[in-house]
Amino acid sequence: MSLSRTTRQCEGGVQVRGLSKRYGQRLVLDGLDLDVELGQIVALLGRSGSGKSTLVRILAGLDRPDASHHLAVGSVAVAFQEPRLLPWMPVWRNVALALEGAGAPRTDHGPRTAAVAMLDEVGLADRADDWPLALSGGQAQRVALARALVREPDVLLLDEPFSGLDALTRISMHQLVRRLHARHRRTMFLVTHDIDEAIRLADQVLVLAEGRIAAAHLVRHPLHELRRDLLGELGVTEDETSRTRH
C-alpha cells in the first residue's frame, strides 16, 4: 500500500481509502475508509483508545498515515478539548493568530475587525479585550470556535471540546455548534465519547473499531432505538454512559 498525497480537491468534504497508522507495535488505524460530505455533522464515536485522535491530527495534517490509498480533505481547521489560548494575549488577538500564516484567508477591513466580528458570532464580542485567564471555561470554548472558524475552514475538526465543561455549558455549546452550523454551512466532524452528544449534535453517527469504521447510522427517529444500537456496537452498559456525563 503506498501514502498518496493529501489532496484539496474534495469541494468541502472528507475522503479517505486504506488509512493506517501505527505506533510502535500498535495497529491504530487499519485499512479505514471514510467519506464526510459537505455540510455533514458528522459524529465519530469509540472506546478509549480507539484512534479517534489519531484520525482528527491526520487529517489536520498535524500526522501523517503510514500508508493511504486516497486522502482528500479541504481547508481544515480545529477545536480540541483543551481551548489552547495564550494568557498574554487578549482575546481578539488569540482569535486573529488563525488569519495569520499560509493559506489563511484575506480580510478586508483588518484582523481586528474580523476577529471580533467572529467573536459577536459566539456571543463575545464584549470579551474582545480581556485576557484568556478572565474567562469561564465555557467562554474560552467560544473563543476556540470563533478561531476556528475565522479561518473559513472547509472542514471544521472537533476532537471532544465539549468533555471538560460542566452539563448546562455543554449543551449551550452545543446549541452554539447548531447555530454557527446553520449559518456557515461547513463540514463539521466532532470526536466525542458521549453517545447522547453525538445524536443530539450529528447527521450522521460513525463507529470507530479496531482501526476501522465499524458501523454508520443517519440520525433517525425514534432517537431511543438508535441509541440503543449504538450501545449495543460500542459494548459498553448504561451505568459506563452516565459516568461519562458526570
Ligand SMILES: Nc1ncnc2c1ncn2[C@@H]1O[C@H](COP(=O)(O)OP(=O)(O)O)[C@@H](O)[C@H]1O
The other form holds:
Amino acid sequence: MSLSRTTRQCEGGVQVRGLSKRYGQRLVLDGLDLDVELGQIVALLGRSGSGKSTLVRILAGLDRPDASHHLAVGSVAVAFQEPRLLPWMPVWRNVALALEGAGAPRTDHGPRTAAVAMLDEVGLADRADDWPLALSGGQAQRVALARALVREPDVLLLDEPFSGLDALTRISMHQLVRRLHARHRRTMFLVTHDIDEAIRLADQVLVLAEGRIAAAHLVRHPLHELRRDLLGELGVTEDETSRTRH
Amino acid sequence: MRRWASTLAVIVLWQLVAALELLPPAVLPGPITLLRSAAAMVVDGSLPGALAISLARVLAGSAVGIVLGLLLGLVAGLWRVGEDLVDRPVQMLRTIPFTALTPLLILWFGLGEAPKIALIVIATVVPVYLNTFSGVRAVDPKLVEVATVYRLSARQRAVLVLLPGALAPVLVGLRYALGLAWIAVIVAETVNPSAGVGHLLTTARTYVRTDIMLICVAVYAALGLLTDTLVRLVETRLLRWRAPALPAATRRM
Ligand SMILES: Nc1ncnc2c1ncn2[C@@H]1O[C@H](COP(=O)(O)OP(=O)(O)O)[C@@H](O)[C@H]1O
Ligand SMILES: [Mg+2]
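Next up, the form predicted together with the ligand, please; the one we just looked at was the form predicted alone.
What follows is the whole complex; the chain from before opens it.
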C-alpha cells in the first residue's frame, strides 16, 4: 500500500489503484481504479449514495482510504455542493484564502489583485468587497469556483457544485465552467448525478456503481445513444425514465 | 419621554420624602443632597481618583482573564489532549463561587493589588473559556474542511476560521466576564479595602455617609452599563457580516 500524493508520479492528473473505503458494514468503495488525464474534464456519474463524495473526499485528502495500492493525486482544490464561503470575510478575502496555505502559488501583485482578477473571470469583480451572505446561491458558488481556481491546482475537484442551483443559473454555470476550462486547461473531476450536465461538460464520463468505475465513455459518439447507455449503467429502467418525464 | 415619566415621578417623590424628612437623611438622603455630595467628591478628587484605581484593576484583571480564557478555550477546542488537560480544572473552578476565594487569595498574595487582580482574573477566565471552547467546537465542520483543503497552518486555521467562527459566543462570554469583573472588584475592594470605589464605600459605611454609599453604588451601576454598551458596540462592529445589506437590485446570478 502506498499513499503518495505527488505531482511527479501522475504529472498532474489522478491515478488510483485498488481504492477501498468501508463505513461500518458497508463497503462503499471496493477496489476502485481511476485515471484522470491531464487537462481533461472527467465527469463521474453515480446514483445517490454510490460513494461519489466519498471518492472526492479521499482525493481531496479529507478522508483516509482503508486500503489503496496506489493513490497519486496532484495538488487539489475543491468546490463542494455548498459554496462554503467564510461569512466573516469579504468576498475577495475568501478567494485570497486559497493563496494562504501551504502549497499556494505565488502572486505577483499581492493576494487582493490576484483574487479580484479571478473574481473578474467569474463575473463578480464588482462584488469583491461585499459580504458572502449578500450573494445569491449562484454568485456564492461562482466565488467558490474562483477560490478553487486561484489556487492553480493540478486537479479541480467539483462535487455536485451546481445541484443546489435553479435550472437557468445552472446553465450559465455550465457555460462558465467551459470558458474557464478553455482558458486555464485545469484538469477537472466533476461529480454529478445529472447525465446531461456530464455529457455537456465532460471529455469523458465515468459511472460509479458497486464501489467501482463500472463504465467509461468518451463523449464522442451520438449523444442520445450515450445518454441511453448511461441511463442503463446507472440502473435506471425504462419505467423510471418515462415516469420522470411528465 | 413617556418612558421616563415613571422614573421622574419616583425621583420627585423621593425628593419630597427627603424634603419633608419622612425618613432620616442618614437612611435615605434626597436626590439633590446626593448630587451636591457627588459634585463635592468630584471637586476634591476623591471620586475620580477612586474610579481610576478601580477601573485600572478591572482592566488589568479582565485583560489577563480574557486572554487566558481565549487561549485555554482554543487549546481545549482544538485538541482532544487540550480538552483532557484544561476542561476538567476549569469546570471545577466554575463550580466555586469565586467570591469565596477572597480570603484565600489574601492569604496567598498579601494585601496589595495582587489578590484583587487575581480575583478578577478568576472571575473573567471562566465565562470566556466556556464560550470559546463551545464556540470553537460548534464552528461548522464544513468550513473547517475548507481550511484543510487549502492546507492552512494551525495558526491560520485558528485566526482565520475557528476564532471568527466562534466570535458570537466568545463575545457573549466577554460580556458576562466584564459584568463579573465589576462584581469581583467590588468584593475585592470591600473585603480588603485599599483605595478604589470599594474603599470609598467601606469608609463611608464607617462614618454612616449614606450619600457617599449611594453614589458608589450608582457609580458601579454606571460602569457596568458602560462596559456592557462598549461590548455591544464591538459586537455590532465585529459581527456586521451577519446581516449584510443586500444590494438594492438583487441580480439573478
Ligand atoms: N462519514 C460517514 N459515516 C458513515 N457512513 C457514511 C459516511 N459518509 C458516507 N457514508 C455512507 O457512504 C455511502 C456513500 O456516500 P456518499 O459518498 O456521500 O455518496 P454520494 O456522494 O454518491 O451520494 C452512503 O451510504 C453514505 O451513507
Ligand atoms: Mg455526494
